[in-house]
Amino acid sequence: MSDLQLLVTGCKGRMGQAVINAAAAQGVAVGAGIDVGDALPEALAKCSCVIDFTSHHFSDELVAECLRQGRSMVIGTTGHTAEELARIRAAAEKLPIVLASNFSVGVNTLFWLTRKAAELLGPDFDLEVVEMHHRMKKDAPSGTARTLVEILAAARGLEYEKDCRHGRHGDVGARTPAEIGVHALRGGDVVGDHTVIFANVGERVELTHKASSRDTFAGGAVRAARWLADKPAGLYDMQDVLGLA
């Protein structure tokens, strides 16, 4: 297909509706939308790229069908298992895929600033990440918070699974230099708040991003789909789309 035609999954949900509106604002056609119970193969056949913000449980089916039909993918779903991520990476050997924990331009700027701050401030600063989302969010920490911790870990030569501390409770002892704290707050209708804290004796640096509308994520996803239209097979993220990689 020469013209970009989007398949929007979860089209009846809040995020699906935001993507449809963002596509209209950017002059991109939505070829089809599906929700629970709808037939994926028939809908995908009408489209050239899928934007998915549904559930990681749907990823395997979606990836398999995109491989069968040769369709590109923009994946904003978080909470994937290691096995699901491995299948997405394998699919990217044959398909162009943008996989990102957050499609906001502001959050991706936060990723870039976090990396630079970690490099500039050095090992004397303790690292903590705090995120808050609405009461209905199922996975914790958020995919964005995990990305922030992974950026910090890479800058310090640490490992996410080994050195990340998910909250603290009880007599955990003094904080060690080789740990990155991450804390997930849930309540109300918060779209997404993320703060990275660099704390030293006598001073503290905080980088914060607060999202007040899903439109920022939807707009970024449509932008990613447009960017992906002429790209070869490969696994990309929003840093690539924005030229920040």
The other form holds:
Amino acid sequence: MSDLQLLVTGCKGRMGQAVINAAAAQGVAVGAGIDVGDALPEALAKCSCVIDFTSHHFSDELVAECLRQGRSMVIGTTGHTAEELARIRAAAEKLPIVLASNFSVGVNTLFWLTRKAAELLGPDFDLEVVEMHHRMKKDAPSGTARTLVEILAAARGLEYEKDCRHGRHGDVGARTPAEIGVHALRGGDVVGDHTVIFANVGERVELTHKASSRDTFAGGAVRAARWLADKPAGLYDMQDVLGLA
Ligand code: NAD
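Given the form predicted alone above, I would also like to look at the protein as it appears in the form predicted in complex with nicotinamide-adenine-dinucleotide (NAD).
All chains and molecules follow, beginning with the one already shown.
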């Protein structure tokens, strides 16, 4: 066992349970777990690092308490508002934080391939992202789909907020080159599928990742907590942890 003691927030949830199992598999101690209604300060005092898979509504409280107690953070929760993200970025000036919309090695490879394909294929290809998740998922599009759109937008000199088109309905007119479509499907128990489509006249390239187990995300989050243990304050992502940055 290492000195690392994890606080698992959302410990009764799908990802929280998977993180507890992944920590055991990697020989990392879980000092405490909390879920809705449990006291955060007492639990955090017993731990050195938080792994958070809860709801973005909990973000401000969690970040403030980690700042008060000087604890590092691995944040897997998605769907943060711009204001919540700004407070996470500000906290990272004082704390080491890994913030990642996806902790799997496969999806981080998809991020790399998406950047590369956007550069190689150039502006003639229309860009669309399709994601599918289980029926219980609350936020849309997924954090991973958002990251994919941000990568495509950066490659094209576009902006997520301005140029991302969330689905289409009604008399929307022809597609313009300056838009990136994103479409969220929900159903059943799908752990997480993402496809990036590059479509030109006469040909189309599709890059797809399908997750079949949450263990891949949970294992990556525990790996991120171990990697973070000797890092200075700063905002990191899974590309940093995996050495892909
Ligand atoms: P879930 O609903 O199964 O679990 C969330 C848990 O958090 C629940 O037990 C809930 O009671 C708890 N919770 C909510 N608010 C809380 C609060 N204020 N204090 C303490 N506990 C609280 O959801 P899930 O499928 O485990 O997903 C959780 C989050 O993780 C979502 O935002 C999801 O998008 C994200 N996620 C990220 C990745 C990744 O790789 N980054 C992978 C899967 C899921």
